[in-house]
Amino acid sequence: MNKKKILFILLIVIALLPLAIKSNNFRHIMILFVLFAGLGEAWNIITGYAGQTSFGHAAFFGIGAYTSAVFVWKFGILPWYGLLAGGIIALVVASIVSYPAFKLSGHYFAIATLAIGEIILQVFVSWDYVAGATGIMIPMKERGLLNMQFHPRNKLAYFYIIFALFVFVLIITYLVESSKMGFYLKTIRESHEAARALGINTTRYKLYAMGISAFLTAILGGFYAQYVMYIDPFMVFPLSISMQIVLLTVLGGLGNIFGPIIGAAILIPLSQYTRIIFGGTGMGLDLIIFGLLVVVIACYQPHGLVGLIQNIRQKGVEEDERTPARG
């Protein structure tokens, strides 16, 4: 079965699960699962395909969230325009800050993205125009798809909005992966020097990858703001969001479209249910368990769970080939 068919079946299963299980708590977890799977796909473009490790993607998530919130809060503009505007602003910011950062390589680039994320957090904490550390409460509007506001218990409507955005992110990721740009990015990932020797403008394509990644991340951040109805800088810009994106993608498998989906399917239910079961006493337990999983995977299967599944399938094929046919 090829990748397209597997992905299509997986999407159908994800789409039907909230209909089969009608618990609002389960639907909330499904919303977060799809949201973070989408964030992982967006991050995968710059890190999994282009090989440029970013620890500052929470900055783009927060920019998208704040743009969407400000559009509704200050101007009464539909949040859908805020999602698009947030994506464009994040793309521009990513291009401006990434150009000098791309002069660095390896862990120096990763540290630079971490610093950029923290700088943007502090800017929003001190920025009176967006209410600083107080945060923004999104005003109630007429309920419906247009305003992206529904009854608080109507999680199903929110789920299908984020599911549609997730499908959009998947399509863009798939197009990038299978295009000429995707091959260029993978060449840059394997050897920057070899890519330049082949005539690839490495800086340009890394900027393309970062811009697309930031755009998609910000759109998802815009949805998050409309879903929770209140944001402050510490909710949407924290390092913990960047780390969750990194961890779930690494666990699932870098540079593979299935990796973030698998990683999010483990991390998000784990984090939510440990909080439900242990309450305040379980804070951080999910990250401890998840960190141990990542360490084990990194030591024994660097390509993540996707690589493990591929190895098992390959061994099965080899055993079938060695088994003599019975006439």
Second form
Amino acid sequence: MNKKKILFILLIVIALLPLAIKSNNFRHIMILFVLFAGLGEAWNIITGYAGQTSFGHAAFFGIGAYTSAVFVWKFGILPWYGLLAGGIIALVVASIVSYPAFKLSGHYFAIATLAIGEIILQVFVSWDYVAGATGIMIPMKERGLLNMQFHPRNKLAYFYIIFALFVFVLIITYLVESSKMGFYLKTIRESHEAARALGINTTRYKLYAMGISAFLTAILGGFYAQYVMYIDPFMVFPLSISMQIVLLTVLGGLGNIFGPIIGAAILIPLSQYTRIIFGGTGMGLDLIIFGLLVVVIACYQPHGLVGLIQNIRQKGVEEDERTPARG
Amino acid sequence: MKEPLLEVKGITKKFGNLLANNDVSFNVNKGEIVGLIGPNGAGKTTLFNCITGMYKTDGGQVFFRGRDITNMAPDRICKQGLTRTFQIVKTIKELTVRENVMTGAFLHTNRLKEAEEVADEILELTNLREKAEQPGNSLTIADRKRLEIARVLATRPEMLMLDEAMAGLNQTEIREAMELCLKIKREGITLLIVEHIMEAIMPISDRIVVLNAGEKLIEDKPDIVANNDEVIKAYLGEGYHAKSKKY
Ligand SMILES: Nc1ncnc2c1ncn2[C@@H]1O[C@H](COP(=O)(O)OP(=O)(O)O)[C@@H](O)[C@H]1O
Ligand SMILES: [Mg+2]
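If the structure you just shared is the form predicted alone, then what does the corresponding form predicted in complex with the partner chain look like?
Full assembly next; the chain just shown is listed first.
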């Protein structure tokens, strides 16, 4: 079975699950699962494919969330436009802050993204125009797809919106990966020098990757704001969101389209259920368990769970090939 | 026909107090193979880095096809038709051999199909055709070095610089690598080759430039260089003697 077929079947299963299981709590978890899988895919473009580690993607998530919230709250503009505008603003911000950061090598770039994420959080905390630390309550509108507002118990509608956005993210990721740009990003990840000797303008391609990654991340952030209907800077800009994106993708498989899906399928239920069991924020237990998983995986299987699955399948094929020879 | 394609004029490069390249000048003419030799630490790789824009030089100029390319960005120099391989191979492990070569072919096309066609042509030329579908990290060191050459060839260079493309190869593999160099020359591509293995570089080079402690020692025909006392003293003591030519 090839990659595309497996992905297609996986998507159908994901799309049908919330129909089959009619629990609102389950549907809520499915929404967060698809949202975070999408965030992982977007992050994968800059870090998995291009090899530039970003610890600051919450910044783009938050920018998307704030743009779509402010559009509805201040101007009464449909959230769909807010999603698009948030994506574009994140793309512009990402380009401006990444350009100097790309001059830094390896670890320093990662640290710079960490700092940028925190700076942007602080900007929003003290920015009166967007109500600072108080946060924004999205006003009630007429229910329907246009306003992206439904009866609070109608999780199914929200699920299919985020599912559609997720498919959009996947299509973009697939187009990036299987085009000239994907080849170039993988070359850059391997070696900047080798890339430049092949005529690749490394800064330009890293900027493209970062721009696309930030754009997609912000669109998903925009959806999140419309879904929860109330946001403040600590909800949408925290380091923990950046870290969740990093951890789930690394656990699932860096630079692989299945990685974030597998990672999110483990992390999101884990964190939701520890929250239910231990109450409140789950005492961060989810991230502790998850961190341990990542350490184990990183030590034994640098390609994540996807790599593990591939190894097992590889062994199966080898054994199948050996069988007839024996008989 | 002595038409200089590459002109290196007084290149100087310092690392702190260390003069890695000191006022090095030489030309490479169109269609030639020029060998650049010298003991370890002589400054050969540094010179490559200065010529291809990987390092900022501390003096001197580089001209390619008459154009000043001194301190130009490496990717722009590649687009002018001058590129190089690295002493340490940089195979893209997750990509197949064909896909590795395609990364070079994309310089002149945005289309996957076209890049594939160019890659297949180059794989044919470099005898890597049967290994096209193998992942990059499954290759032997000899094939990896060959793949490095294939990948830069796919950018359709006018001149190619190879940095120790034969290090770590056995006798048969060295012979095959020498044949590949001559084949590339017949394709009309000019070559500047850094090589440690005398038996490999001497027979295929039209001219030899010897570098020692950052300075150019001599520049001449291989047999003259091999018999030069200074060169023998500086370098060729390491087992090779012109008198015992085995090629
Ligand atoms: N990036 C660098 N920083 C400091 N010193 C360097 C650097 N690159 C090379 N050198 C020094 O410059 C000298 C020449 O090195 P190199 O050009 O690699 O020699 P070769 O390729 O001829 O063996 C050596 O003494 C080496 O240690
Ligand atoms: Mg060297």
